[in-house]
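In structure tokens, the next block holds one chain alone, the form predicted on its own.
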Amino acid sequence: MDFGLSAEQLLLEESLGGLLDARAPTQRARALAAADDAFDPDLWQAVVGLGVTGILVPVEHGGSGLGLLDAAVAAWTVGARATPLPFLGTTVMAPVALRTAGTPEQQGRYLPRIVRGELRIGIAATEAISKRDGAGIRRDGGVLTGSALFVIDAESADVFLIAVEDGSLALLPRDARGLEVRRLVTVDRTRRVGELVLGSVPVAEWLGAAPDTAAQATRRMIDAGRLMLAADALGAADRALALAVEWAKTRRQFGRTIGSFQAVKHLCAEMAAAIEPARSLLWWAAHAFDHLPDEAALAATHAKAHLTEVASQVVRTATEVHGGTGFTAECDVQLFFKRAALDRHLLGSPALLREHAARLQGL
């Protein structure tokens, strides 16, 4: 079988990385990162000018109605630059979910204004895989209360999609009444994440009609939202490992470049080896996300817990390649270690995740 991507996927790789490396380079990710705000609206609008907000949304609503492999190769190419991106949840989590379960009504109210960029959405859905003592959000009628912890995209947010204890999804503005966003602080600052803490705040406006249909929703736009975090992933394992291979080639000791040592190639080539099969698993799970509904979630599940586990071990290895500048902040490779470790944690652990693929297989 001739598995591989397609030219107009590897022309969406290239456009979308000359348009970060030009407009968003690691100096511009490394302020970004140090600012109390890491959302660009500049850089956020050059990216809706590519077209890539409108990946997954449908032709009929302004998009490109492309899949979730194509989605897949656009967080490549933004984890590959750890570029400060509210990605994740407005790109592909909210798209999917109103897809799956969204009413033709909320479907072109939200998705065509989610194309042009003029509304971003967070997804509180962490609850909804495994919650902290005390975490959840909980609904009494039409009232929400409750806490929800590592929300996805919450800085720069306008709108929050929200998964509740009953398996309802809630859509809630930023400014309801009630509803407070707080700053989570984790290892990775070109993302930010949030908590939402909600006192008795009255929702006007829920997903989908039934609630088998927002059940299923919550579990397909958490699906691609592992997918999404396994390809960034992949993006920061890359440039981690030609960050190290490009060290190793000008680094100089005892007389001679370090990748000169058999111990230093042995290290890149135990990387490269570990990144090219957890390649091929990343791009079969997204393609089976849309073209094999029996296998997705599992294969969603294993691509997520496998390339996340590559990643932390890529980008280690990349630190110790770099020796002792390996581990100050002024080594381009700590934003990718930092990036592979909030991948790692964020919608389930390795851990976590293979006990779910268990589960899923009757295990």
Contents of the next structure:
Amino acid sequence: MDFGLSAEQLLLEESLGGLLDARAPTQRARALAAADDAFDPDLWQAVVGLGVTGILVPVEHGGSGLGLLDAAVAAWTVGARATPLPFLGTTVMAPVALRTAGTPEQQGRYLPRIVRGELRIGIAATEAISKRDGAGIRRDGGVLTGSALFVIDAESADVFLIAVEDGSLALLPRDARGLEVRRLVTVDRTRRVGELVLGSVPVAEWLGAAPDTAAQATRRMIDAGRLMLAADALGAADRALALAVEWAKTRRQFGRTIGSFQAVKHLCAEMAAAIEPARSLLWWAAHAFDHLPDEAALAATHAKAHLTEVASQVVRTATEVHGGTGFTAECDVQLFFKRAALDRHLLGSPALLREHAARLQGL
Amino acid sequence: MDLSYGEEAEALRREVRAFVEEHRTQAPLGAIGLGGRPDERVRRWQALLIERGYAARNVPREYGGFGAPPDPLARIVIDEEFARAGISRGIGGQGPDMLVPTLLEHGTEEQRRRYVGPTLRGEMVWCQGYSEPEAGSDLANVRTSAVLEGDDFVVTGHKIWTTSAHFSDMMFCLVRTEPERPRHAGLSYLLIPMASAGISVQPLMTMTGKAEFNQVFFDGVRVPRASIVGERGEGWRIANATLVHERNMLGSAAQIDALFQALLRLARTETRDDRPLIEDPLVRDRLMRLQAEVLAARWHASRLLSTRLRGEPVGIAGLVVKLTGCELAHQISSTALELLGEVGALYERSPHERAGGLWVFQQMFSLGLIIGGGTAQIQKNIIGERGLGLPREARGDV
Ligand SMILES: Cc1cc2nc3c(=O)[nH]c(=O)nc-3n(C[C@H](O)[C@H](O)[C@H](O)COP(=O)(O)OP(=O)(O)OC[C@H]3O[C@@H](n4cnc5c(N)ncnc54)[C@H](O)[C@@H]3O)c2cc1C
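Having displayed the form predicted on its own, please output the structure of the form predicted together with the partner chain.
Every component of the complex follows; first up is the chain already shown.
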């Protein structure tokens, strides 16, 4: 039995964390979040330089052929700094889909460019989970029509990977005729989601010839995405707790450090008690994605539901520990409050995921 | 036990209902008093409500109110009918809901005449200057000083988290006038014009993305001696009287009910996968769970009212109102966000946003109210110590 992070994983956390702390401290994250365009090409290239975009890409395509747990390390490291980066679509969901359903030719064409940071992929998969506002992309032969909401990393994507209603997966360049990309603004401005509107767009490229393969790729890509959102929420919760503890150790009222009031101490202890087992759940779930095929889907579903529940509770409590300061925009806890709010609902809200978890077990 | 409101109240209900029907279209929606100064339309609405006795009902006529004798049931009937229609109950907030009752209890005749009418009519807007960087939960630690020089107090210091200060005319302010006395006994309550020389206001953005907060700096601000409410050294007692009004306002059952009704409307209209959310058993369970709490809050308010009408102390039942009411309001808006899923995260006029981002705003704002006006932890201390008679936690500096 050896359940824990490897030396390499700890090193990745340290080097990526160090890079982000140096190049994108929360002040920089705030500036990017406030800007019209949150994509910072220099920062992206620095992250690419560390090999992050190659984590899930096989060695023969220039990557390092690592696993979901390694990607999760990167995800919580980013989440703990609320860094605006197009991480989820390009680095995780697209490579998983391409590995599962791409032809050797497609893998050879896309994966090396992903590794080198030359290509970013946005993911339209919301409607494969649930639909609002009449959204959904329909296919008629080789032509797509309809709209997709909450497209991940839409802002800086060069190519979109689109889950179509009939189960197929389309690859569409951003400049395809008839494709309109709209901006959606969420409470978390450190990540940019969008809406795709397709008015009869002919599609030249599909992923997964057989419908089964495409459906399998969609499922795997969504599970991977959920694990990353769970990891991002863990990072946000970790940092919110660290900020709260720091505050509780320094802020004084009634002639005492507030952390010496049992009410405040227990709030902090409860956050830690919620986070630590959740961290173990996430490690297991990320490991299961690559190594425990029978448990992978259930593990990813529970991890996303549970980690985002924990994070919601933690960011709220951390705000309370900060008192009036916690309610101000300049308090860093708010970056994580908002980050966790979006993590919670992208790719399936907790209640929906719990229902899915029951169905996965034939319950 | 008699749950009927009596014929008099029911007659009033019929009258209010007819009024609401008639004026529905011209009424502003929802709560007023947070975003900015009341505009012309809101002030006209407020004037009409006062004229009919639906606002400032029990404030004496000579101070600009409607002048009805105390009749709390009437207020409940009016609250209920306005909430049912989802229309504005008039101008509320720190001036009308907190300062006015305080002045009626503790102000001089001159202060009442000068301030109550314009405040009720929305012509004079107030902010609350209690908190300081070193005096939040520990409010008695206020350091802003007011030194008497001739006929003026000269005020120097720094207030923070002052809601609405950037558009307020006046501040009711807690200052230290007797530095030689023990902490609580050294405080006084002053009414300060925000246009006074030496005041500067620095807006402070809150997590909702709006500049609701401010820092207010006082640099030798001269305030006439007659601006004190109560006696020198009575500030703590008077500030606490205001805080009681604040906590009742924050935990208000009528507002919680209005919020819950909005949640019900949302659940009926919103669809997921082309199915109305209200058909989802899980949603139904959550809504009904909340409804039980909303009903509890509503009847709890009735119980407090009855107790007070009998002239009996409400005790611990009153101490829990702020804690439970603010938490419930937060749970209602959190549930709305659960119902909305991803679209609940949309904000700042995004396409597909619902109700102008109301719910995501409310969810954050209601968390602010769990902290403001005495944090949840401080409320629990009060319940434990004053309500249950548990020993106090040791202070660090005595
Ligand atoms: C939305 C909002 C609006 C506000 N509007 C105004 C306004 O208009 N005017 C104004 O004057 N002020 C206003 N405030 C300030 C508010 O009253 C204070 O923020 C609040 O009283 C807490 O004080 P603090 O921020 O200094 O937190 P602190 O007192 O520093 O508290 C920090 C943490 O320590 C805990 N704590 C402190 N003491 C104890 C104790 N003895 N036992 C257990 N736990 C303890 C608190 O519960 C909290 O979790 C507002 C605040 C908010 C959030």
